[in-house]
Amino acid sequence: MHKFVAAGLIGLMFAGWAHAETGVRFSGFGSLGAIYNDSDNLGFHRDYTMDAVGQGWSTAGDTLLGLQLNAEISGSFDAVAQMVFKDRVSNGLSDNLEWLFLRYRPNNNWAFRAGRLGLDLYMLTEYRDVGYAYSWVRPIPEFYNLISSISRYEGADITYRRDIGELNFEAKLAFGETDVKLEGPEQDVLLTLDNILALTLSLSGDDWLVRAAMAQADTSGTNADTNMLLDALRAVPVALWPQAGTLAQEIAFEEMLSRYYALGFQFDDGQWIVQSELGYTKSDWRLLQPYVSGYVSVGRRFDDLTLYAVYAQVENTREAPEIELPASLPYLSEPEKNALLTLHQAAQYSYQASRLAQSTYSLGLRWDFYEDMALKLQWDHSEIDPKGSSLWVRAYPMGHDDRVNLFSVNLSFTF
């Protein structure tokens, strides 16, 4: 709570001199959520720089504060800085800070900004932690859990902007690296990506938009337990397992050339509100295995209240690859093959453990009751298989397939 209060105190600062200063302009945003999770075994974040929240009533996952500042230095240059306060794994003052770059406009047509900038991999880039800005409690897990855990980066990106009759289009370049801390499904992970590289190209009329995004980065992770299984394999003897250098070569994250794709396409003309996307992910790392992921969302106005109802699915396109057994085993004691048995296993694990197979259907409610307020409800039942909780922080080893609840309750405001 104490994040919360200095975001506050912070805030203060920043509105009265803004209030003070020509060209300078204070804004905000928050959420005040709670979440019931009914499940034992899996612990629920709406992505894996959050906390996860486990069995119970919790008010950490949704609840956040976000603050803007936007100032005019000249005619073509300004800047933006936002820090967004929520329940991180990493939570220092760098961590909070989402954006502040510097913006060039020449004239209507082109952009170019640099410093700590958003990843424009999806349809919520500008406002994935504005709740207000959406009808939902959170941005859909199946395709934005993951994704959107990498969603700032340190670098520069080129804007095009024109219009085509009554149509706009928009054409972004973008360069940079960045690092986070991840809490994955059974161990805390950090993350590099080194050399992104980012296109999105984007068409929209006056009720529609169609948006495609390719993105491509060197990616290196490193954690406790794949230390330990990667010194493991590396120091078997080549005559008992040939095959331990080759896997620890696979099992380790350095340099790993990651790629995603994605579709997306939104209608909103006042009554019906429109939205999917689809994704693809594909990485040389092994141990994560290609997967697609997508939502339909659906919703109607009826003047301050909208009903909508979301389907959403996550999959991996290939199986995990299977380790043949040492072929050393009949030929050792019992203790040495113990010993190569447990590797084994804890290898053939570890190329299982970010497996993803998982669908949600989602029912929900916002009311707009007062102006820049909502309040939000929302069912959301995932159905998950086996061998595919990875969006979740699991309490005990996957293994058996989960049915869980979320209900949620939350107020989204801007200010």
Contents of the next structure:
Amino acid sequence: MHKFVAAGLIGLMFAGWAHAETGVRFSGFGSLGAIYNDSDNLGFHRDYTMDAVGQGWSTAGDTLLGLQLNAEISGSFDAVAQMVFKDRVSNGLSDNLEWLFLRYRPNNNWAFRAGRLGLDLYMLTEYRDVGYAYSWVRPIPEFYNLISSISRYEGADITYRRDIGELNFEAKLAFGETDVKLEGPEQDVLLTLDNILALTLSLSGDDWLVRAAMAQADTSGTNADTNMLLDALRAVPVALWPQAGTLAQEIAFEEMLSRYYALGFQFDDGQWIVQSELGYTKSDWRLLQPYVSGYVSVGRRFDDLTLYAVYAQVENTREAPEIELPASLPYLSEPEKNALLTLHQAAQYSYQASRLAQSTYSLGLRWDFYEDMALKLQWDHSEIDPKGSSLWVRAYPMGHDDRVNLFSVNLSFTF
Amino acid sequence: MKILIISLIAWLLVFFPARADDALYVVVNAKNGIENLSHHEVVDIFMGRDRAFPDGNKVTVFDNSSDTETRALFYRQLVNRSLAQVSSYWARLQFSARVTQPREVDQRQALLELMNSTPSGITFVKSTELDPALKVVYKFDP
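Switching conditions: you have the form predicted alone, so give me the form predicted in complex with the partner chain.
Whole complex next, starting from this chain.
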């Protein structure tokens, strides 16, 4: 709760500043949300940077506040700061600083930005917290959980846009780095992305948008369990288990190249809203195995009401590798044998711990009942493979029967 | 005769549902060199896709919110969207920091003063709000 108090204070400061200066504009957005989670095992979070909410009702999972300051410096230069307060895993005030950048727009076609930026990778990544801007209660978890966790960075980007007849074409190239504290399925992880390189292409008409994006980054990470496992593997004498060293190399999370590909489509003629995205993530790291994800959402507006249905899925593209048992096992004494078997098991478990396999059916309703405010109700039913629950935070080791229902009530607004 | 009058009234209602002076006008500062804009250009300017007039000069949009009905009609005629949809659209652009949402001006007098003092200004008004200081560059069919 103290975060929201801090938010209020900073808001006042911003507002005061905004009135003192011309060309400075203060605005904001937020959501008051409640989630009911019916699982006694799986805690839900919108993305890995947020603490998960367990069984019962909770207001922490979807409640957030965003404050934005736009400053016009001259005709071509402007600066934007945005702070987003939510229930983050990390507690530093600077972690709430979503963006802070300087932008140079010499003309209508080009824009250059530098600072802390949003990675414009998937359709919603740059406005994922602005509930008022989309129909759903939150971005589709199967598609957005992982990418939302890493989609702000320190760096620079270049945007080129132009009209092609009545269509609008845009290309964006971004590069930079980031580090972030995440709540993984079973423990916290510190993640570092270096040499991020991302390219986004989009084409839009009055009622539709298509986009393609690709990105890559050198990814490193640490967490306590993996470090212990690595130490143990590296300590095994080569004679006992010659493959242990190679195994450690595959599990160690240092400068592993990961690649992201995404395609998106959106249609909105004022009545029907159809949106779909498809993504493929590839990684050299054994603990984040390649996966595909996607969703299809269809909505229909009736005056101020929007009804929508979504189907979403995420799946690893291949089975987790099986680690061969050490050949030396039959020749070992009982304690040595047990120690090696335990280690083998731990290594094998680490291959399973971040597996993804689930699908979700959602139904929802958005009601634009008042100016700049929308009330939303949503029901999500997720079917999760016993070995595929890593979008969630597990209370027990995996293997539990997992069908989860989430009920959400949400008030989104802008000011 | 009665039937004729009724059908005449019905015909008038169908084809002239609004009085001629209910039309909406897109206006710029009288000193602006632009003479007229196409519907597509008006859309691009008011929906934040273009930050400049077709002649390359900077554009400053004032969103006339002095009267909700007029404003609703404007966006309905412009992009066939409700005010809530327009507002949601702007939330996306504003908070992904792509474009700053046009300033809403809810006082007629203030709007006129702003238009007068801003050479790059553009807004929309009803016929009753037309003024010599404003140059019409686009007219919506009523």
